[in-house]
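Listed next as structure tokens is one chain, alone, in the form predicted on its own.
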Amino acid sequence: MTDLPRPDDPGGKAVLLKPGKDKAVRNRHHWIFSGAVRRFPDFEDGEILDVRDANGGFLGRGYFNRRSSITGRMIAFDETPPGEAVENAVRRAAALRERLLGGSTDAFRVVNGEGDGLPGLIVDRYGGVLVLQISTLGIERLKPAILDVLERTLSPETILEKSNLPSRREEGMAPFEGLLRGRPVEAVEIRENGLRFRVDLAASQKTGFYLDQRENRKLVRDLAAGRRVLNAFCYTGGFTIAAWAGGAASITSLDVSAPALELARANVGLNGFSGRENTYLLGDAFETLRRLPLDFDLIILDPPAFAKRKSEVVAACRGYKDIHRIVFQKCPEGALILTFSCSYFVDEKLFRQVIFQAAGEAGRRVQIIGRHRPTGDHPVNVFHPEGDYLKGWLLHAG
């Protein structure tokens, strides 16, 4: 691999941190905020620079963008050349997935940003197709080298990009979707724990499928036997198919997107469950749950992120409380509620507080009987707890 450009003089072209602002980097945290920087060299946004403490001591290397409040993101905490650091991180990530997943599924996350030491980069695999999400200018500049590593390491037939993230605006980049390498692909069929799913790669949320919910779909499969199930925010039917595979008595699937609901219906048929008691509801979840009787034994709430920015946390908490209060008020005694928040800015403590308030306002006795996380192919870096975004609770309504 041809190495990436690096400073000719490691003592010259470097970011110098303020006194006392090097602790996070020494603790292997990937982010450097603009307020921690004492001096920048002359550089282009997105460029890789050495990072040094206030006394000039070498700390590692990262890419920098003065447009962003997170002005720097580390890619190496030692003297490893940048290109080698990137390649090593991709290879480690791919090897971990092979050990964790074996042959149980052909759809999984290959690179999970900071969780795999590559901030700003998501790589998901759907059979022979890789889908990238790039959220930072630094990774955008590294993209050709990253594509070379992915091709050598994983031998994909196709590499696509679906980078339509709001964070790209702060980085000075427009959204982008398109073919990077290989042949054009709009949709693909994947398998997960013996189940089949059609994934629309061209018109989909995130990279195409909620891969982080694999173990939680398995949980629903274990819980569903004989139960009447409501899958709110059903998207393309992941939890619906899992519940049918577990022997559910009936399933109602609800989503605001007509194309997603149609794909959910198709996925139900793909797995041979079309002849069962399926109900599909198109509409806003809040309005629909207010008018629906909610006579269900298992209710799944897996909404999209209500807070994509810190400024949206208060409104998001109102939304989370509202929907849980409706469910608690109307669900039968003994119902199970599997609920999730994928809003990074709503942490586990705050999410629990919102559920507590909703249960209090509904006048229901609610018990937590399980806590649930993303699958192992979405690792969280112990030095970067901000990567812990998805939290889930299995609740019992008394």
The other form holds:
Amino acid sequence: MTDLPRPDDPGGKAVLLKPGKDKAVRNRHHWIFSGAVRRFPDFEDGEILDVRDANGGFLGRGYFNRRSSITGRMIAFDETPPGEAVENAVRRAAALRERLLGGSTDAFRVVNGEGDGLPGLIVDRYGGVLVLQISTLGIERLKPAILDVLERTLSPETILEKSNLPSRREEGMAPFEGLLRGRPVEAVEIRENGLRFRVDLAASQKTGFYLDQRENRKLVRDLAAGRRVLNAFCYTGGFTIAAWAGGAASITSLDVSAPALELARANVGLNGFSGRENTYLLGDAFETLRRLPLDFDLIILDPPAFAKRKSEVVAACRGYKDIHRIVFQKCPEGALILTFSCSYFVDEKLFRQVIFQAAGEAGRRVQIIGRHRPTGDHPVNVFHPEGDYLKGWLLHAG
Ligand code: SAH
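Target state, the form predicted together with S-adenosyl-L-homocysteine; input state, the form predicted on its own:
First the chain shown before, then all remaining chains and molecules of the complex.
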């Protein structure tokens, strides 16, 4: 047994894994934790290295950063050269969207990180504009090559970056936002299933719009007819517009962000729904829901991730429980509640426990009548369950 590449092997600089620590990589899991590494070669953080098992057997290539606890992320599980592996992954990702979405929308996620075999990279498309989110130093170093591939495969007019992620600190990178290619763009109008949305790219959350809720916007459209709707945590009104398109009787849109609420109002106008019974409430949802009578037939709860890290799970559950208890205490008999958790750390089982506790405390009979996930432009790699963050449940309060 040797821990050096065999002399007849032309491989480059290699990371050697500890005995038994090659299993996850062999299973095509992208992450290599620092504890799995037996020896690094001389290298610069962010560099792409060969990855070998304890016997020197070649496993593929990944980029490495010693500062991060996830020290390596695989970009190829075979001999494909890194540039080609990235190009192939982008092409495969783009082809999947083409097959799944056809012409139903001009806004979708083109590359979903590990879900598309490209850890550390998100690419969202808003019409002619691509917005990149880069979370790792390895992808940062690959950026020029990635931009070339995106231009070749998708022919965008503009490429922006919105990498204002706190997690970049662990990689030794500051947040960054700016124009990468093409002409500057502040805002765009997108179309989704016949509805129009203005997306403020300059001052937005995430990359601009909650693309991961597309299928749930359809669901709301199907559920809304004749119903009085509360859209809590409405952001720029995605569910509000969908509910109007589905024939809602009235809609109350609530958010703590004034610019988000303004854009929600503008989007209502853009779709010709201004003359209807719209109420906009600016304020904290917890406080506002405690104060309102909650005479609604369809209540949408789509809060931000209450737990961004594991240590916040307990506090997050308290938040989820409070908001559901308030709703269950006051909503009318037969109300439907479409509720979401986008905290990866609050998994499906925990989310269910919290909801059931809230129902118990409110003394309410609550049924789960639907389970909902993001759609095909947010694929989850089966080897990487960490990518499965958003879950939505449709509840019935009897
Ligand atoms: N449902 C939206 C996305 C929601 S994102 C969509 O489909 O587009 C979460 C939203 O919650 C953000 O707009 C944020 O401003 C808002 N928010 C965060 N904390 C809040 C609070 N305590 N009360 C009300 N809104 C809050």
